[in-house]
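This document starts with one chain, in the form predicted on its own, laid out as structure tokens.
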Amino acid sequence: MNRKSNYWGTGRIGKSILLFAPMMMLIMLMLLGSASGGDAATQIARLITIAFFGAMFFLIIYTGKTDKWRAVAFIVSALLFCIAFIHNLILERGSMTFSNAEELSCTIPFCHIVTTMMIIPAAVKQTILFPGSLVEGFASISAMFVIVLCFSIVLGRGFCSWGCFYGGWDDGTSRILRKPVIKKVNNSYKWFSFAMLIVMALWSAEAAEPTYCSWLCPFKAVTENERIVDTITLIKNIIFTLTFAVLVVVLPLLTKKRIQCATFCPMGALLSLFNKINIFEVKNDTSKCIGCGKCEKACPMLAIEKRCPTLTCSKCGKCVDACPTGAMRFHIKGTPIDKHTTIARTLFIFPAYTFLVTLCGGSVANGLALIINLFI
């Protein structure tokens, strides 16, 4: 057993199975209990999804590599979410675009990023800006708001690496090349997302519309967007396509950093503030640190400075996987840094992975069913 396996207490099949069993039961309850029946493709897809999420969790526990296997589940979830989401839109309205009439009818699924633009109008004007249903239908405002609030309190910015429907896109493109073409990205760029948060919140309150979603969101290119009916909607769709291409594909590919999530997304900035109040964090045990800098080089979120994770850490675990001495580790605030390290990691992974399966499991199964149907 290698040095790192001894540190994590991994590589032991019996212990891994004991930790895996309750999570597997949760996965089965979430993916089998919420839906039954369906055609052959649906049933096959559901079983594959259960096996997939179960396998990824077991590998996280058994190998001690958090980010390596989290990323597989996260990236696959983001891709299949978009496939399932677009399919649902086409079934309901015949297109992945929406018209003014559909916008006025408040039938648009609520996106969690809109939370950043709801706070000021909701508090000051008692107004909800997003044209969606408050309590009814798929992704209602109230349901999504409760999910985001619970996730934020429990995991903070961990949402960006364990729950966001879109985060798997730039997480995936940042891993395509083995080495970065642009070798140095200034860590201070991460603070631009906080500027985006402030500007979008104020602009939305003044304009009485979710301006980030209306004008800048890259993921409009792979989910839903306004139907092109005039010059303004044409310009908007061009912006969506360009921001997706540059921030989600090209720059992550060249830098091996999650540029969209780290520097542009206002939701990420808001969630960073919740890192202050939740109990989980990634921390460096300076007594074990040898100053190699591998953690900062590995961090995709520009969140490590002087070998210490900062406010914007998304708890992906990549720095933990990269650390050769086990100095970088998951930690529960208020506990000694050099004790109960395996317990702290396990206590974090269970709720984080549960949220991932809860938010994305159904979409993964639906997306797989669509793919299977192409063949059968």
Second form
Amino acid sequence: MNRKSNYWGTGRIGKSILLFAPMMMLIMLMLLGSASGGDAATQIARLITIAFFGAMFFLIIYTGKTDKWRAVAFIVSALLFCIAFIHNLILERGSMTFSNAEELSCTIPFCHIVTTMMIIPAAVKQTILFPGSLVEGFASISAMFVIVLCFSIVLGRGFCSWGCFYGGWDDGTSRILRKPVIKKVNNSYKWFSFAMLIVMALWSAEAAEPTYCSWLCPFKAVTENERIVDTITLIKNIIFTLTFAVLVVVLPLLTKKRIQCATFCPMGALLSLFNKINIFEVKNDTSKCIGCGKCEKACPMLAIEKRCPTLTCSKCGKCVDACPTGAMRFHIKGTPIDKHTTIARTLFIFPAYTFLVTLCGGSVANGLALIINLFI
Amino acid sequence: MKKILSVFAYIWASLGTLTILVAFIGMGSWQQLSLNLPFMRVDPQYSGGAVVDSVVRNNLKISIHENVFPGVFRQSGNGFVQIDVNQCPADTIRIDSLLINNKITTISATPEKAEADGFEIEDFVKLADRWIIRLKIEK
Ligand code: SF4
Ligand code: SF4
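What would the structure be for the form predicted in complex with the partner chain, rather than the form predicted on its own?
Complete assembly follows, chain above in first position.
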């Protein structure tokens, strides 16, 4: 069976353009709709961003390869997001570090991973245990609440491969080597992230602080961290650097798996639970499966067991691309597995890609503008 | 039955893009709506809690917040009272006769440090528009 024939539009310019045109309109709406003016670098950056996201989407449709082009857009988004984020912090507070002043004025940006530590205080004490702003400013609590709620319902854990501005880091490092140095990683390590979820939720409630943010988050190293004023803050910063180096760089590099996301991030575990109520899934049409195991080897999230994606699947499509028979495919729950593969894939890719562009598009354009400004 | 389920699933799936667009385009309204949720308030441990008294001394507006004892399952025995000085004085300020946690105190502060009679200072930060002083209290 030729797996390429699975998708309508694959290899056909005309049909691909038909699917691409509405997405291109959405990309332009999202990136031009909210922004106007700016200097030459900003405008050039905006045009490049539109062209870039448009091109990646076209390639997803035209080549029939989902993961390959998604990953390019996802990784570039993560890198440029961090550049734009740090620049924003420097503009607003003069530094990428924060101190008591930012905590007491409640101006720390709220990231989606904090959600995992807010559940118990929100239920027990009916407060948000985080020094962020409710509405104003960049990454406010209410904006993140709306984003996390809507998108986890629409995409389930697809969030982790199509939107999370951190996930692109270990997705990127896990692709640097052609072959893994550590060949076998036990799939059951993925359940550690659920332990992290439970421990972080309880520890945060008991300690009355968002403990993962305060002590463990690898992405502090590339976004915002606590100013070193004493031994405790020094230790925290050493931990942030170590978790980043080990979980986001070294282990993904050696294993070709997204170790941070697959085994450590408590938000990943929470989002996996949303896969249960999510309409989209990646599924194996076992009647076409020849049991070659290429899907399991390819899966960066350690999600495939006995040839079938499990709860922690992030819908990246890597196993779908790797499957030689087209057995592994995007699927809409409640519909026949052997029919309408193009419809299922298209109906998933549209919201997923829209999410990526809307969440990261602005930061990509801003990050790019900063880089362009360095040269002109 | 299977066919109906199937059609329903496709319809549901098609709503995905729409949901994302509606969420982003109407973000301002959704944010406002979410503020009505019962848990949508920053914990007093960070916000300082509700303002219980406001006084004007030497042309400075002083806001005194409620007593805060951090904790989720159980409150800590050690807490704080936050006092906001709603201007940024250039040099020393002295605020007499403030009633904090049933004690009368005097607070003095310079841009470098703050002191209060009978209380230890937990935090003192200077923001662009106000100074925040937190006094340690015990239950
Ligand atoms: S696992 Fe965590 S860091 Fe990784 S993509 Fe998901 S939410 Fe982001
Ligand atoms: S099962 Fe497939 S789609 Fe899901 S995370 Fe693994 S490779 Fe990606």
